[in-house]
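Just the one chain here, the form predicted alone, laid out as structure tokens.
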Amino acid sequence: MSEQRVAVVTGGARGIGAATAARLARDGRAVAVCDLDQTACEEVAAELVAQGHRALGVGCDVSDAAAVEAAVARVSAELGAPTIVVNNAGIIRDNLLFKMSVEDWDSVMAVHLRGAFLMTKACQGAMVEAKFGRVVCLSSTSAQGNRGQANYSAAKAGLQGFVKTLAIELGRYGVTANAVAPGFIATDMTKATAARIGVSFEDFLTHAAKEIPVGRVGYPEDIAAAIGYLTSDEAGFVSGQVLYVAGGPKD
């Protein structure tokens, strides 16, 4: 038998993170669940390891270098060399462009940017070594534009350009880098915008399912089921590629 693949999943504590770092576990992966609430991601860990896969929580700020470092350090001692990244961890700082704060766009540049930045290069010597990798990173159909969120699709946009980089760099040591870019997904991200914008959640799925060619919204799930072919060893071939997993077209 092949040695396990050693997975880590940033922003894993809830919503697309732990249900991706669940199906990146039933896929035979050990993983590392990472995220800023410790607490979260140490629950979701001892979750899977409770139905008998290799899980670890990690708690880890992204955006710190020195904790990034320390956190790979960790799950090399203790799941072995990572060479899956699934860079997910993200924040929202909404507003138009003249209520922006400099904050805001800092803050979402460092969780989103910096962060994928940061853990990617903190592991791309094991994937290296390894001759075997899978970068995977979660932008957003907000990418291409929308409205009030000039920082987060920036950012998103960015990490296409960043995956496609990787791809043409690393693809020679057998690493891939592709990016997954979600619709409307039901998650807490979402349910704290309609909060903001003062309608129910409810309501905010059914109206959103409405603009989607699929009739319905998209779950975790959806997502964790794109990520686990693009991580999986058939996915080869597959490199600088952005799919838009949105119940419709989007590019």
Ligand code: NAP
The other form holds:
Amino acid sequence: MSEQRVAVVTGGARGIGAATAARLARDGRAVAVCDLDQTACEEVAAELVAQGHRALGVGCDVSDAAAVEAAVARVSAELGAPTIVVNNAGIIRDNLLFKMSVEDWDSVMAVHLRGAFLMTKACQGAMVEAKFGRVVCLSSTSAQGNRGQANYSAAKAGLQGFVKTLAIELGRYGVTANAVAPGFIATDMTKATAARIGVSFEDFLTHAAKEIPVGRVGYPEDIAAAIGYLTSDEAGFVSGQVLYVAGGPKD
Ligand code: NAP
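Here we have the form predicted alone; I need the corresponding form predicted together with the ligand.
Let us now look at the entire complex, which starts with that chain.
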């Protein structure tokens, strides 16, 4: 049997990240669940271990370079060198441009863009050495523009450029890099949006489903399935792509 590959999933303590951690574990990967809160990471990892998988919870702020280095060192020591990276950690700080503070802009850039850069950079040596790597960044349909999300849209579009460049630079080492761009997914993030605009989550979901061709909102497992494919060994010829997973067509 070939050596078990090790995956890092950032923002893995809940939502799309937790579903992805579970999916990759079922796909036979050892999984490091990285998130801000160490205890929350440990809980998700413990559940995976209880199901018979290898997993580790690692508290880490992805926007902190030293913390990311330390997290990757710990993952390498306890699970093995990570060659699969899912840059999923994310925050929203929505506001119309004229009300958006510099802090709202900077914090969104720090988690999505700087975080993806730091985590990928910290793992790329292991990928090049293994002559295998899979990088998936979570983009969004908001990359195409979304009212109240100048910061988030710019970050999510930036991640598309990031993976395309990684695909060009690292392809020769067997490393692919792709973005998954979800549409509306029922998670705490969309729950927070409903609260901000003052509608119940249930009404928000019902309204969103009406706008989606498949007639329902997405769930974290829908995104995890796409990530499972893009991180699979057999997806080695798919690189630099943006896969919209939105229940309907997007450009
Ligand atoms: P979520 O439920 O809010 O989960 C995001 C996770 O990221 C949380 O566990 C959060 O930790 C963690 N996180 C935030 N800042 C971090 C940092 N600096 N370092 C490490 N972890 C950090 O979000 P989600 O809906 O699952 O979204 C996951 C990804 O998909 C995000 O990149 C998001 O932008 C993207 N996406 C989501 C949707 C959607 O409809 N939900 C659509 C398109 C794209 P705390 O809980 O401690 O804050």
